[in-house]
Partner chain sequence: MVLVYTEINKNRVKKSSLECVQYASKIAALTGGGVTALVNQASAEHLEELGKAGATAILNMNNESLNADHMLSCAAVEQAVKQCGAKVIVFAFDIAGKAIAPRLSARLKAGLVAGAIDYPVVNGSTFEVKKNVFSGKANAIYTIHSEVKIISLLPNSFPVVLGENKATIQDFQPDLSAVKSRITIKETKSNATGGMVPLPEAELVVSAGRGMKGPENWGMIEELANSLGATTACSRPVADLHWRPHHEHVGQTGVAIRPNLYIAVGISGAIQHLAGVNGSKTIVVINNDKEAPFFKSADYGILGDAFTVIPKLTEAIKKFKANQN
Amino acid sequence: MKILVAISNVPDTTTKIQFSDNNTKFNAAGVTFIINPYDEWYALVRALELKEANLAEKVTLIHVGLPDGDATIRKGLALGADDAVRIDAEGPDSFFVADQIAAYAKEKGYELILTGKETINYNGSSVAGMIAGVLDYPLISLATKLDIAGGKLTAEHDVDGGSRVVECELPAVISCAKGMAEQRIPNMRGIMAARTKPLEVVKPINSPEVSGPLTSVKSFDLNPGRTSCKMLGEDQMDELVKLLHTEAKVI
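Please supply the coordinates for the chain just given, on its own, in the form predicted in complex with the partner chain.
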């Protein structure tokens, strides 16, 4: 069985976010890009563990994006993925990205597709479900454990107020959340090997059913955040409670 891990190229979590072109574009100048943390820590590392346990033959990374994402893809290869493919297109929205990944997975016969639970830039939590929708595969959403035995998956995933252990037939799509694996640091050998691992660049497919993007961003604005914090001393707790009641009106 081959595993396809979808990775997104996102600004590092500590990035100061800025926009350009009249607030219509993310300003990438000077920004450090990383693999979306959930894609890396949970989806990719778990895929690698399954391969190391001889439960999968191959782990392939897939990224929909332009060449500026190649460095991020190489980081994923350095962690241990066997090869990678980049669909050469600037994904206008989640559906476009999901549609491209679904088409590639189907054509190449990947039975297990893993993504992180959401990206830290667009926070949509949508790509895994959309891939499952395009391919009519089952989705295990927000999975915190994943195993393979006898050609079937066993997974644990979050439900309202708790979690559920399920068994699922392949092929399937899994969105991965905390608990599934632990972050790994690439070693020197991995980094060296990543330089020569195959990174295939393919043209996007044209979906026959949609003529243009389903959604697009019209503009961005920064959240101003909080500007002033009212400081109180530890003997002013009655005052604080009063403020929470009369000023903030939250209790």
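Alternate state requested, the form predicted alone (shown: the form predicted in complex with the partner chain):
Chain alone follows, minus partners and molecules.
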């Protein structure tokens, strides 16, 4: 079985966010980029565990992006992935990214596609579902456990009040959440080996499904942060009702 792990190149969580071009573009100047933590800690590490258990023969990373993401891909290789592919395009939206990954997975015959549950920059949680939709593969979303036996996949994910165990046949797409695996730190041997592991750069496909971006960004706004809090006593019910009508906002 071959596993394809989709990774995103995202700003470090300590980054001070700024926008440019009238708040329509993220300003990447001086920003440190990392592998999206959900992709790295859960999807990639679980794929490596499956390979170490002799349940997979190969783990490949895939990233849709420009050359500035190569350093991020190399970190994934340092963790233990066998090889990587970068689709040389700046994805305009989630569907473009999903469509490119789906086309590559189908062409190369990957039986299991893993992603993190979402990216920390957009928090869309949409790419895994779109990949599954394009390929017509089963999707298990927000999985916290994943096992494979006899060509069948068993996964667990949280539901209201508990958890649910589901089974499906391969091939399949899984979005991975906390609990799937434990974070790993690349060692020196892995870092050195990553320098010579294959990183293939391929051109994006011209999909008949996508004639252009399906979504566009109108503008970005920074989080306004915390505002002042008005404290009311238990005998100020009338004042509370008044403030709920005049000042409270639904977020």
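Numbering follows the first chain given and starts at 1. Nothing here was measured: the structure is a model prediction, and the numbers come from that model. Superpose the two forms; the largest set of C-alphas matching within 1.5 Å is the rigid core.
Once the cores line up, the CA of residue 232 ends up 2 angstroms or more apart between these two forms. Once the cores line up, the CA of residue 17 ends up less than 2 angstroms apart between these two forms.
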